[in-house]
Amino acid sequence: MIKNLFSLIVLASLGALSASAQGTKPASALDQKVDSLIAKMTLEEKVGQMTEVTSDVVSTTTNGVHQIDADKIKEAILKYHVGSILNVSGHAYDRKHWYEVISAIQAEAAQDRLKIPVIYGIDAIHGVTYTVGSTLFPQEIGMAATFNRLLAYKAGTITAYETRASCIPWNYSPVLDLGKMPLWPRIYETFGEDPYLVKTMGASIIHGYQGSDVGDKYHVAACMKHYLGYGDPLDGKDRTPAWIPDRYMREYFLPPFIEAVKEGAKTLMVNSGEINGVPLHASHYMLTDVLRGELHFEGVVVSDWRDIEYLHDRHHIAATQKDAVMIAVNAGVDMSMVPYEYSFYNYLIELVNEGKVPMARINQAVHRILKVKYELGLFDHPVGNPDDYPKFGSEEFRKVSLQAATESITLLKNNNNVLPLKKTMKVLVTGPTANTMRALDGGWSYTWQGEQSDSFAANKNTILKAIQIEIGKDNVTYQPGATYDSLQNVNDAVKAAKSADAIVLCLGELSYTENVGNIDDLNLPWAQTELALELAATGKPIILVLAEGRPRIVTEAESHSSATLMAYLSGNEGGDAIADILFGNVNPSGKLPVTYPRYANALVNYYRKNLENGNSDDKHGYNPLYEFGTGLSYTTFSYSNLHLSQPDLKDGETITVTVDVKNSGARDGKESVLMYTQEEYASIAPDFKRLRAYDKVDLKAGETKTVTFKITTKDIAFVNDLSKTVTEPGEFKVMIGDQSQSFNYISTVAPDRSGKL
C-alpha cells in the first residue's frame, strides 16, 4: 500500500514537471547561464547544492570560541559539496568574527571543482539577530503595531545592510503567518491577525531587504514564512496540527503570500506542521499546484529545521527516512535544512538512481538554488567588505528603531489622563519584566532563545533604567514583587508603593520561541496578577505596562490599573521608548495588530462572523477586553465628511473615498487611519467587517488633513465554498472611524458560482 502511494506522488510530480520546471517564459540570459553551469554538474553536486547544514557540523568550539574545523568544512565542500550553511548556536559573533567565518567557507567553497559559492542564511528576524553590536527593532507584532509601511521599509532597509555588513546574503524573514491563535509562541513573529495588514507590512519589509538590486552589497533575499497556515494550530503549540479549510485557507492565510511573490521574494521557508493531517512539506498541491501553478513562485522552497525526517518520525507518513526525502522533493522541496549531518544527500542520490526521484526535478531545484546566488553576485563577491558598511550600529539606525519602538507601543487605557506622569513624581517600578532586556528584545536575539540578551545588550536600557535616566534614580524605588511565575518579597514592594505617586507595574513574559514557548494557559501566571492585587490594595494609581510576545490574559490584573501600555517585545530601544511615552516626551499612537482576549475561552478574531456577535439572550458573543485597531494618544482626533465619489461600484470601476481627520486636542500626534467594509449579505456568511487600507497621518494640534483611499471590486471580493475568488452583487458599508456610507456593487457580467465568468 505504502509502495503503491509513493508511486503515485512519483507519478504526479513526474506529470507535473513538463508544466512547471520548463515554464512557458523563454530563458533569460541568466537562466542560459545557470542551465550552463547545470550541465557541467554531477549528480552528486546538485544534490550537495540541495543540502544546508547547520554551522556546529562545520565547526568547533575551543574556550568558548566557535571557528570553522578545516576537517569538517574541507568534508562538507569538497565531499558533500554542501549549497549552504544556516545560523549559529549559542552564539552572536562581532562582525570581525563572521567576515573570518564567511571567509572560511567561501574559501574552502573556490577549492571545489566548479567554485559554486555557499548561501549563507540567518533568522535576522529584527534585525541581525547573531551579530554584537547590531540594531534590534520591535519584533514583527510590534511594527505592525506602527501601522506605518514606510518603517517597515527602513527596518528592512537596515536589518539587510547589517545583515550584509556580517557577509551574510540571506535572511529567513519576513514571518507572513497570520498571527489567529494568540497561545501559539510565534504570534510576535507575525503582523498580527489581518490578512491585509500582514501583507502589505510584508511586502515592505520585503521591499527593504531586497531594494531594487538584490546583488549589491546593501541587500539580501528575502525568505517568506512559514508557507502556510503555520500560525492556526488547533491546540495553539508549535508544530502541532491545524484544521483549515481550502476556502478559510486562500481567504485568510495565502494573500500575504501572494502579495509577498508579487513583491519578489527570493525564497520561501515551508511550515513545519500538518493541515488536515498532511504534513506541508508533504504537500504537493500546495507546494506546486499552488505555490508554483497558481502564484507563479520561481524562487527557492527550502524546508524548516530537520522537518523532512520528520515526516517519518512526527508525522508518520513516510515507512523510512529515505521515503521521507524523496515526498518532500517530488512534492515540491528544492533545499533541506537538513541540518546535522549528510543523511539528505546519501538517500537523494539513492533516489534518484533509483527512478523514485527524477532527474528533471533535480535540476529543476539546482537551477533555483544557483540562480539566486547568480542574483546575490555571490560568484563574482561571495564575501564583502567589512570596510563597506559604515553605518552598522549607527545613531542614524538606532533613532530608526526608536521611532518604530515609539510607534509601535499602545496606550490602551488612560483614566482621567493619568499618563503622562509628571517628572517630578516619586514612582515605584516593579514586576518581572521591569528591568530585563529578555522582555524588551524576546527570542531570536543574539541567540536562539535570547536568553542572554541582559548580557549581549548590557548597554541599553531596561524599563527600570530608562525611568531613572528620565527622572532621577532619586525619584524612582524598584522591587521585582515577583518572578516570571513566583512572587518575590511582594510586602518589600507593597511598603514602597505607599510611598510613591505612581506604580509602574510591567508584567508579561520572558523570551522564547517555538517550542520552548509553549503554554497551556493563556492567563498570566497568577503571581503576577496577585502581584497587581496586591498593589492595588494601596491606593495608588497604577500604570501597567505590558511586555509580552502574545496577547496575555491580564483582565483581573488590569481591571485595577490606571493607565494600561502594551509595549509588545520593542527592541533594543524599548525601554527608551516606554519611558518617553510615560512621562510624555513622545506621543503613543501605536494600534493593535491582534484582538486582545478577556478570557482564555473567547479567542475570537475581530473580523468574526456575525453569529460570533451574540444576540440578545446570549451573554457570551464577541467581547474581548481590547479589539484589534484600540489605540489612544494624549490627543484627540475627530472624524467628518466621510465620501464616497459614487454611489455605486460596477466593474473596471474605482471608488474613491475621503474622509476628514483633525486633531482636536492640545498637543501634536500621529493617528493610525484604519478603513474597514461590511458586506451586507452573501453566499458565503459575511465577515463583520475587514481592514482594507489604512494610512498614518501626523497632524498638528488643530490641524486637519484628508485622507483618501481607493475601493475596487477586488477589495470586496471573497472566497466562496468553490475555493473561488468572487465579489457578489450587494449592499456594503465603508467604516473609518466613527464615520460610515453604504454603495452598492452592481455587476455587468453575472458571474458564475465557479467565479468564472
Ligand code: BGC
The other form holds:
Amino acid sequence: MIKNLFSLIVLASLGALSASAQGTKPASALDQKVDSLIAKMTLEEKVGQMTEVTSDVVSTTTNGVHQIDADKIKEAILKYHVGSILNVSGHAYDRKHWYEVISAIQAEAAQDRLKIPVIYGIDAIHGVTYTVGSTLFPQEIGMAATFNRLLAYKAGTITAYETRASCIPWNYSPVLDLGKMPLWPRIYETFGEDPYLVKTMGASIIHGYQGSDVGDKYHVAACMKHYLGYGDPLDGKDRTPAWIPDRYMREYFLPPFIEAVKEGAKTLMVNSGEINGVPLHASHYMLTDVLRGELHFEGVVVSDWRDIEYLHDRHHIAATQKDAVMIAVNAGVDMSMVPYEYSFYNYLIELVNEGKVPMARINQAVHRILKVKYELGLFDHPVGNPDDYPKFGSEEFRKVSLQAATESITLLKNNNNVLPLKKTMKVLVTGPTANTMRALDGGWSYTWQGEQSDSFAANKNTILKAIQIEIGKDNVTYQPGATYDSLQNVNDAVKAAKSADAIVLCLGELSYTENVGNIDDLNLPWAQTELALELAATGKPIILVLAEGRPRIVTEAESHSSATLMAYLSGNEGGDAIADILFGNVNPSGKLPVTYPRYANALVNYYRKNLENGNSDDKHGYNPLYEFGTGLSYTTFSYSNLHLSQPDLKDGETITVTVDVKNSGARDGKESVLMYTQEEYASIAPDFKRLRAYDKVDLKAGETKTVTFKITTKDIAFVNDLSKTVTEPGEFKVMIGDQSQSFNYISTVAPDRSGKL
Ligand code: BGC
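Same protein, the form predicted in complex with the ligand this time rather than the form predicted alone?
Once more the chain from above appears, this time first in line as the rest of the complex follows.
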C-alpha cells in the first residue's frame, strides 16, 4: 500500500540521522543549542511542537467579548505542549487586545517544563489584516500591477512592523502561486500570471518582511505559500486538482519558490490541492526530494488548514486519520495546522512508538521549528513591547499604501482623452462597487471573508466618498443601480445619468476568498452588464471602474465605456487613489499583471505557445480584451535606440541591453519598461514570449532616460523534455515597447540535453 511505501522511503532517506545532522553543512552554534534543547525533550513535548491549533481552541467569546480561556490554554500548553497557535477569533482585535492574547499564551508557555515559547501565526497578507487601525495595502495583484519592487519591499517592511506591533512574529505571506487561472478565487492574492513577476515581487516583499535580522523587533518570519501549483486548478475551483507535468512545474511554478528560498524565507505552507492526483501534503517527492534535495530549503513546512485530516476525508488517499498523519509527516510536513483538536498529537505519538514514523524525522521537524523560534528572538522576548511601535497606522505608512494603490491602478482605455475629468463636472457615481470598502479591500480584511470592512474601515473613503471629497458633494449624484447580481432602481440611475456630464460606473466584485469565492461563470453577473447597457443608452460618457479580485468578463459592458480603469483590490486608500486618477491629480502608471480575457472560454496566458496564436485567417486565436502588460498614461512614452552590446552571446558572457524611453507628452509620468525575449525555434515548442526584466522610471514631460537590462544564458534558459534546464543555441529576439533586436546564442560546448552546460 502507498502508506507503507512512504514510510519505507522516509526510513531509508533518514537512516540514522541525528538531530544535529541537518543537511550537509556543519552544525552552527544555534543548531547545537537547538539540539541540546531537543535532547531534553520527551516525545510528547516534541510532537506538541509540531501541533498548531487555531485561536478558537484556546478561547471563549461571550457577548462578543473574546478572551483566552484559562482552562483551555492550560490544556493546550501543559497537556499537549502545543508549539503554535494561529488566527483570530471572529474579527480583528485592537493592539491592546492582541497584547493581552499573546501575553496570556506566552505566560502559560512559561509554566511548561521547558518554557518553550509559542509561535503565533497570522495572515497579514496585505498589511496586518486582523489588527484594527492597521495599514492595509492593495492585495498582491495590485502590488504586481505597480511593477515597482521597491514598493513591494516597503509594503513588506511596514506590514512586518505592524505585525510585530500586534505581538505576532509569523506571517503567512507571500502567496507565490501563479495567478494563471482567472476563475480561481485567490487570483487577487497572487502577483499575477507571470513567473518572473511573481518571483521578483515575492523576493522583494520577503526581504521587507524579514529584513536583515528576522529577530529584531520590526521583522517577522515570512511563509511562502502554497507549495505548489495551487493557482492552476483545472476547473478553477479552490482546492481542486491541477495537472502539471514535471517540466511545467519546473518551468513556471517552481522559480518563485527557488528565489524565495534564496532570499532566506523561513517557512513554507503546502498547497491544499493535488497535482496529477497526488495531494501535496502526501508528496515526498515535492516536500522532500525537490524542496529539501534540490531547493535546499532548511525552514519549517507547515500544512494548510486541516489538510492532514483531508488526506483521509477529501483526497481519500489515507484509509484512516492515523494513516494520514503518518503519510504527511513522513512526506515532509513539519507542523500540522490541525487546527481544531488534538488527534494529530495523539496519532503521531502512537506512530512513533509503533516505529511507523522515525524519531529522526520528529527531531528534524522539531529542530526546524525551534530554530525559527530562536531566530525570531522568542526565547528572549516572547511578547513584544507595544510602546515600541509609534508608527503603527501612521500617516507615513498611509502614504506608502496610497502610493501603492495609485501606482497599481491601470488605465486600459481612454478614448479621446476623456480622462482626466474636469473637477467642475456633474458626475453620476453608480454601480455595486461604488460605495463599499469590501470592493477595495477584498477578503482577508478584518475578517477572513472581508465582509465587515465597511465598519472597520468606516474612516476610509469608498470610491463614492473620495469623488465627493474631490469635486464637492453638490457635483455628485449617487445611485447604486445594481447590487452584485441584481438590478436596483435602475430607472433612477438612468434618470440621474441624463443630467450628469459623465457617469462613473463601478462594477466588479465584493469580498471573498477560498471556496466561498468559487464561481461557475467568469462573466460578471448579467445585472451589471444590463446596468451598463441602460446607462449607455443615455449617450453620456461612461468611465468604467473595475474593482475586482480577478478579471471577470466585461466585454459587452466595456464596449460602451469611453474610459476603463482596472482598480483590482487597491486597499484602504483605493478610493482616494481612484479619485486622484479620475480627476488628474496623479498620472496612472499601473500595468496588467494578468491577461484580461475577452471571452469566458478563451483563457490563455500571455506566455502562450505559437499554436495558441491561431492561423492568420483564424478568428479564434489569441485575442484577449487586454494583454498582460497593458497600461496607459495621461502622457505618452516613446521608445527608441534599442541596443544590444554584442550580436552574439557565449557561455559566461552578458549582453547589456539599453533602450531610450522618452516622455513625449505634456505631463510628468511613470513608465514600467518591460523586456521580453522570444526564441524562434527550440527542441520543444518555445513560449511565444517571456518577460525577462522590468524597471519603473519617472520621466518629466519631455525627458528621456536610458534604461539598462542584462541578459545571460540563464535568463533565456528553459526546461526541456528531460525536465532539465538548458539554453539552446539559436536566435533570440529582445522586445521592449515597439522596439526589437536579435542576438544569437552560440554554445561553446556541445549541446547536452541533460542540462549540463
Ligand atoms: C489558507 C491559507 C491560510 C490559512 C491560515 C487557509 O485556509 O489556505 O492561505 O494561511 O488558512 O489562515
